[in-house]
Every structure is written in C-alpha cells, then in structure tokens.
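One chain is shown next in structure tokens, namely the form predicted alone.
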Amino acid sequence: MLDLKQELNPRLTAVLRCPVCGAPMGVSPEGRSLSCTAWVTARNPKGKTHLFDGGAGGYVSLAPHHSGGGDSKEAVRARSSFLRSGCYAPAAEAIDALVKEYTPEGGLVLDAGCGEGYYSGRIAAEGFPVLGVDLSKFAVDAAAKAARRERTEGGYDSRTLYAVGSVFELPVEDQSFDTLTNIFAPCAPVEYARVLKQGGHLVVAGAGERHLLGLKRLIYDDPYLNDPRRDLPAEGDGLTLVETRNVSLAVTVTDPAHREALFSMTPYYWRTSREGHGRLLAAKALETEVSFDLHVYKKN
C-alpha cells in the first residue's frame, strides 16, 4: 500500500506550498495524499483544506488546472531506454559535477522539467534531495518508482520528491531551494530565481552549436547549426551569469531501437519527412556529435 511518509523526502515536503492557496502542506495521517493547512487567506476565503492523492507509483500531482500533458507513455518509455544506453552519460557527468561544485553539503535541489528523472537521480544518488517537476504524469511516476528502486535496493531513506507540476508555477515556497537545474527544458528564469535561496545557482543545459548535427545530416537534405537559446535569463530576471561551459563528444548509435528513441526525443520528430525519416530507419549505424551548452547563473 501507498505510503507517502516513505516515498516522499520530508525535507522537500516541508517547502511545498499548496497550488491552490499557498499554504504549508503535509503529509495526511494515512499517507496517502498531501494536504494544505486551512488557512483563510484572499486566495482562500473560506479556509478549505485542499487535497492532493499520491500516484501508485509514489509521485504526487501538484497541477490543480492541468488537464493531461508533457510527454506520452511512450515517449517516456523511448527516452528511458535510450539515457539508459549511456550515451549521454559524459554530459550527464558534468551536470553532477557542476551540481556538486555549486551545492552546499545536503542542500536542496529541484529539477525543473525533470522528465523521467535520470539527471535528477543522479543528483539524488550523490546525497542530495531532489525535488523533480515535471508536467507529464508518466515521466514523474517513471521517476517516482525508479527512485522507489534505488531506495529500496540500498536500503536508505527518501532523496526524491517528484510531482506534477508546471515550471512556471513551481508550488514550493519563496527562497528555498540551494540549486535549480534546468536540462532541456523550458527555461522560466523569474520563477526559478523566486525559489533559489539568495545566493544559490541555477544550472541551464540545453543544445551547443553541433548537437545532433549528424542526426540532422541523415534526415535533411540541408542540416543547420543550433542557434541559441532564447529563453535564458536576461537582466532583470534576478540571476547573474557566472560561467559557460560546453561538453561535446562523438557517438555511434547502432540499435535501431536507440536510434529511433534519440529521433524521438528531438523537436525534429515532428518537422521531418517521410523520406528523411526513412533514411534514418535505413542506415546501419548513427554517427552523430552530442554538444551540452552548460550555464550556471547566482541568484543576486
């Protein structure tokens, strides 16, 4: 049975703040749900408690108006297998390592748009507590039972907190985060410097110049570099830039199945022909560059 107090980090459950009033929130006796304190405010004239079931799988949903969305079953099950494969594992070392580098011992870290939480339970793994949101209901249960896995096979406590959630109305209180990563995903620089503590980091991965520039030689007829980010944070956001750095390295996809999930996971997917689609599904092997455009911001 379901028990909340296991699979949620209490740590991280200490700073959620209701979607619907902004109250302090906790775990129900039976722990099942996460409920809000019933306070009357503006927001919540009449001091209604509000009431938040767990998933099956151990996350909870925190999107109160959102209807259904992010990545599909499938997708979630693509992508999985593919991070799986190890060929981002170089990149995804940087992220820990500059996670690391920038995080007090045992701070607090939430991963915004964290998917199926394979760069989130990496950070997890390193001893801090992870709070992933993410807007598709498959990609936080996919993470909620991975991190369910891990704990139960190393027989330590919850280090993961993972709800549905939008970025943009992040439901955690004002200041109470160490380190926010955001690895493509979409960028909301206001809300995120709201919930990093005044001097904490914000971590941005996205696409370098080259990313996948061997995928895009395979599937157009005239592939083009990346252009840059345009929605990082910008002056008056609250987040001053500290450093750049970029991981770049070549990879050899030959399991078509892999193959098929990277082409998935890309906003390519749905803007390639027919025929390129086919030229991918035909070629032996997929030699490609992987570039990671890795930004650190403080918080002012």
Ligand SMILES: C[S@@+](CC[C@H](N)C(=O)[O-])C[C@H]1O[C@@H](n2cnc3c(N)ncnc32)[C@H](O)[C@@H]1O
Second form
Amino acid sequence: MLDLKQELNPRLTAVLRCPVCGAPMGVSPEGRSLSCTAWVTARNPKGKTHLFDGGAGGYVSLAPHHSGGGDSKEAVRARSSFLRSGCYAPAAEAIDALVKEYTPEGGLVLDAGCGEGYYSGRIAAEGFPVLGVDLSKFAVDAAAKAARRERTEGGYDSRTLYAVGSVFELPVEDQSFDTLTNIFAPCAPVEYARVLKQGGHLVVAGAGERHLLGLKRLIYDDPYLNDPRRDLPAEGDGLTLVETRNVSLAVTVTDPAHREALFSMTPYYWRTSREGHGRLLAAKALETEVSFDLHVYKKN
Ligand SMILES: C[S@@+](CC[C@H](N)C(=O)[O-])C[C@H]1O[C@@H](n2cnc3c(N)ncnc32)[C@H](O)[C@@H]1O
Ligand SMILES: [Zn+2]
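Please give the corresponding structure for the form predicted in complex with this ligand, as opposed to the form predicted alone shown earlier.
Now the complete complex, all chains and molecules, led by this one.
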C-alpha cells in the first residue's frame, strides 16, 4: 500500500492548501491520504476536515470540483509516445536552461498544465522540487508512475509531486513558488502571480508562428502561420515581461505512429479533412519546423 509520507516531498507538501476550504494540508497519520487542518473559516463554518486520497500510482487529486476534464487517456498516450521519440528534446533543453537561469538553487517549481510530466521530470532532475498540476487524471497518473519508475531505477529522493487540479485554482499557498512553468497549456496570469514569490519567474512556452508548418503544408492546401497566444499576462496582472526567446529546429518524423501522435496533439486534428489526413498517412516522412516561443515574466 502506498505510503504518502514516503512518497511526497515534504517541501512541496508544506505549501499545499485545501482546494475546498483553503487551510494548510498534511499527510494523514496512516499515510494514505492528504487532509487539511480543520479550521473554522467563512468557507468552512463547521471546521470540517477534508480528505484527499492518493491514487495507486502516487498522485493526489486536488481538483476543486469533480471536473473529469483535461486530456483523454488516448491523447495522453499519444503525446507520451511522441515526446519519448526525442523530437522536442532541443526545445526541452532550452526550457531547462531558462528554469536554471531564473531559479535559485533548490528553488520550488510549479509546472501548471504539466501533462504526463515530460518537462517537469527534466526540471526535477536538475535539482528543483517540482509540483506538477494538470486537470487530466490520466496525464497526472502517467506522470506519477514515470516518476516512481525513475526513482526506483535512479534511487534518488522524490523531487516531484503530481496533483490533479486546475491552473485557474491552484491548490497552493500564496507566494510559495520560485518559478512557474506553463508549457503549451492554458495560461492563468492572475493565479500564477498569486502563487509566485515576489521576484519569482513565470516561463510560458507556446507555438511560434512557424511551429509545425511542414505538417500543415501536408494536410492543408493553404497553410497559415500561427497567431501569437492571446492568454499571456497583460498589464495589471502583476507580472512584467523580462525576455522572449524562440527555439526553432527542423525535425523529420519517419515512424508513422509518431507522426499520427504528433498530429493528434495539435488543434488541427479535429479540423482536418479526410484527404488531408490521408496525405499525412501516405507520406514517407514528415519534415517540419518545430518552433517554441518562450516568454519569461517576473512577479512584481
Ligand atoms: C497540450 S497539453 C501540454 C502538456 C505538457 N505541458 C506538455 O507540453 O507536454 C495541455 C495540458 O493542459 C491540461 N489542461 C487543460 N486545461 C487545464 C486546466 N484548466 N487546468 C490544468 N490543466 C489543464 C490538459 O489536460 C493537458 O495535459
Ligand atoms: Zn479543507
């Protein structure tokens, strides 16, 4: 049986707060769940304790509601398979470098919309405790299982904690993280500013204008460039832009399963004609540009 006292990083557990009443959280004595301290507050007038069970794979569910949202099992499986191919590794290295540059040694990192933890795991391997939060229980389950496998193989202490939760209502204390990463996932600037320490940094990654242009050339007669993200922090959100970098690389995807997985990760998946999809399946290899825009903001 899973013992959360052993599984969870105490520095990360210490900054969790109850998604129902907002009180601090701790591991229950038998080690199988997280619970909040029973406080009488306006949100919790009877001082009730709220319990959150750890999943068998080692993640905890801290979603504010039973949302059942986020990516499906199939989407998570496809993305995991594609990311394991290593095609995005140079872009992931650029994200690792930014996090290292802007985070104090051993600082706490929150990966908001972490998916199956491809980027969170890499950041943790650099020595930063990472809390990964995602609305999809399938993604978080896969992330926690991968982290446990690595721990068993590598024998180092747990540096990650994965929780089902929403980026719009993060289950953590105010000003508790040094750095927040937000990679191809919804951006919630006001909530990110709340949880970042003063002087902490937000690293947002999204599609550059030529991201996956080769894929679009194959499936569309008239491919278009991507628009910039519209959900980035704006004036008044408490975050100031420090720098923007672009990482671009050319990739060739030969494995048809990886090609299909990459396609299913994109928004084009749902709006591509049967002919367009057919051209992708028939191609010997997919040659495409991969382009990540990386924005760094500082908490005022
Ligand atoms: C395109 S995936 C990116 C995952 C990961 N960051 C990566 O790049 O591999 C977007 C992720 O955002 C998650 N997501 C969508 N809405 C969310 C929300 N409101 N709160 C937390 N996660 C959310 C999805 O479940 C999905 O895992
Ligand atoms: Zn509570």
